[in-house]
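Presented as structure tokens, the chain that follows is alone, the form predicted on its own.
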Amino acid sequence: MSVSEMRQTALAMVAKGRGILAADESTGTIEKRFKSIGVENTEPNRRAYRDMLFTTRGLGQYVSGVILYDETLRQSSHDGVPFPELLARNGMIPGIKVDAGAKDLALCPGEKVTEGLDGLAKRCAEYYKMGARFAKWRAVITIGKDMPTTTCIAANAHALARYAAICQANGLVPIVEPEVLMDGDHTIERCQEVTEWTLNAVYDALYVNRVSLEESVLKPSMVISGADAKRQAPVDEVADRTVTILKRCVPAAVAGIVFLSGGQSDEIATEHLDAMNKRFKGNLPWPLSFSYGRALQHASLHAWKGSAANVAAAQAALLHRARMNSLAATGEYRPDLEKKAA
């Protein structure tokens, strides 16, 4: 893929009023949600629950790609179809995730580094034949005592980068997402100072790897408070502290800004989504949308409980979390839009 089809991707990645799902959890992850409906890990309940996603008829209006995982990357729908021919007919561009998962720091107790480098650029290669059209790569920075470290910054910055300079040499729009995780009590002001570091590292090791950032995309957290912090922060606020990080540290070159949700609940991801575009719309130099996997799916895995007759209602709860987000992308969400559904 030329740099002119790279950027145009990247622009069609974060097009008004829609946003990406993550369905690229790993077959680990997956188990976990797995586990909460009573469904038995095996591949063909993957490629099912898979399946019941991809074909919700309308789902393209508000989406406007998905990661996928290597496996999920492989397999068809019911009917035959690979699922990045899927993805594609029905207007959405299938992506995939690339890294090989967050591993111990060494010297670093408590922190992790992303790996995956090692092969990368020939595994690219092969997506791309198959499809796919960008990717992702995630980094967890961990807020506690004594971290993050410099070393921890620093390595997960580097790594971001050299990933998203091998996925443009090979047509890949690469989704950069470090994100800080809300796990722990830190305050909404250290979730802040770290946010800033965070993106100031990954941005300058970006440029060191000449990456060039119109042709990718940020996925961000959210600055918020630690999850079990005493004070939660109001949506308002959140909405406030995190745009005035990425107004400090993101180039207005970026393509675009979605949103990871990183443990909030359905709702409340969109309400802060819809609160940043309410309060900032039309001064900020890039679109703020989402990338949200179980703030999206989860009401639809929950609907769906791996029982065919469940596919249509598993797919009405998706396509209303996706048109809730799809209204909070462009500051037009209702929590009273919620209550109408139901």
Given for the second form:
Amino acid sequence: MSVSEMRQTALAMVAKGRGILAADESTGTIEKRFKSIGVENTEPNRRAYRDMLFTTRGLGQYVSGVILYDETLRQSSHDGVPFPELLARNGMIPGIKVDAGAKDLALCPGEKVTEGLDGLAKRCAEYYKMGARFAKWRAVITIGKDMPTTTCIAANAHALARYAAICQANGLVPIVEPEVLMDGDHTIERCQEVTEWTLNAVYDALYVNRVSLEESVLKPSMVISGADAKRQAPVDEVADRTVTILKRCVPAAVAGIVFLSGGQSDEIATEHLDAMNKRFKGNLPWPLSFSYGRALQHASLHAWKGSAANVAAAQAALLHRARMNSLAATGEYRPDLEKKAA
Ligand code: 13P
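Okay, that's the form predicted on its own, but what's the structure of the form predicted together with 1,3-dihydroxyacetonephosphate?
First the chain shown before, then all remaining chains and molecules of the complex.
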């Protein structure tokens, strides 16, 4: 049986010691990031920032693919190379965020459903032509009083599955991203329960929608304590609870699992991934790696501050974080490697 291009892409995305850089912030989201460093949110600044990230020498050693936003997919480097081409030249697969964002879910106050299915097949076909080989769609599940509702889980699972099917019909590997938000004071037990519920609903919907699991990648949140919870579960507990739930809910056929960072600090996100890989080495059906946005970019963004003079320092910061997470993806990270770099 010949291996499909999508299967090859999916396996390359989670190749040993490599993970994904999520650089697909929408214009609204990048505005928040730029505000934190006092940079104006203009098209040239957004281009310059992504140019800094993507021209980092050696990044492809640790990063298998980069998720772009529609605008970024159409932009070029300072010397005129279209970003998708630049990434591919450096051994990184270009990917594209295709959802249109999380919107209020009707009749369910406080909850969201991700939109963007209308016209998606046409957009996927265009993105493929422009060089994208995988896509991303993020669903958000909120934990709170009487939340999540069955309505919210079902609506988001259905949309994720319809998205994944449309991607595969157009040659793109879907990253299926159901994020259980860490906002709130809920316990880690509650996070575990909601994550298990969500993942079961998602894999049921993927089956109903005929999605080929071998040609898909899961991007879940980790099972962690709510950000404002009194008790913050230690790293090993997060690793054990997360892997327990993944084993229960994620079919072995799935090509790989890449976590989002979701607001965890840079080093904690690395430690959690590392602990999972250290504790379960050789005993899991799928590779566990990263698809971090903030936890990969934070240090680099703050070193950059919008100035061309800081590009080298910002690239060094990105490369360091990418290397730390690459080590975590094989369970070989050590916190003392952080100090050495500093
Ligand atoms: P964070 O790692 O910052 O959560 O971003 C990952 C992502 O792509 C969210 O959709």
